[in-house]
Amino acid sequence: MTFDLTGFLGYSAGFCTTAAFLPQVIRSVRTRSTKDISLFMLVLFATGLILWTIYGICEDRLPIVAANGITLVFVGVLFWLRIRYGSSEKAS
């Protein structure tokens, strides 16, 4: 029971934090404003992303390679579009 109960903690945590970048990336490619998102924190956060699917590859974890390369992909995704947009705009 308790098993199960962790079991279900972690895959939800998991499906919040990988789900969460999506409204993100919807957002950015709506507004096409993406100037109030740090660089620096997509790099950080991507980097981030690929040494937790690696050390998920290295212990052979399925559920952390997955998350993680998702979110990876979101993250890519709001990388291109901080990039193409740019932070051109100055804000007040």
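What about the form predicted alone, after the form predicted together with another copy of the chain?
FYI, this one's just the chain on its own, none of its partners or other molecules.
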């Protein structure tokens, strides 16, 4: 078995960028507040994630597909929270 540096870099980068988004999701779920999150940013970011995922599928790059697919789920949670609690934000 040989060490695949390119795959390692891809999975490591994907882990870091996905994990960086997780604290915001956790905070938003706990506080039920998304008042400081731009809806435009969420839509634009989700669009980028979808395009990256499609690109990863076309290029058969599992690290790209996995990282962007998981982050897209996180963005979906934030989007749902933004829609659900956007008009009735509680002070935190």
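Numbering follows the first chain given and starts at 1. If you superpose the two forms and keep the largest set of C-alpha atoms that fall within 1.5 Å, you have the rigid core. Given the structure is predicted, the values throughout are model-derived calculations rather than measurements.
K.L.:
Y11: after superposing the rigid core, is there a C-alpha shift of 2 Å or more between these two forms?
P.N.:
Y11 C-alpha, core-superposed: shift of 2 Å or more.
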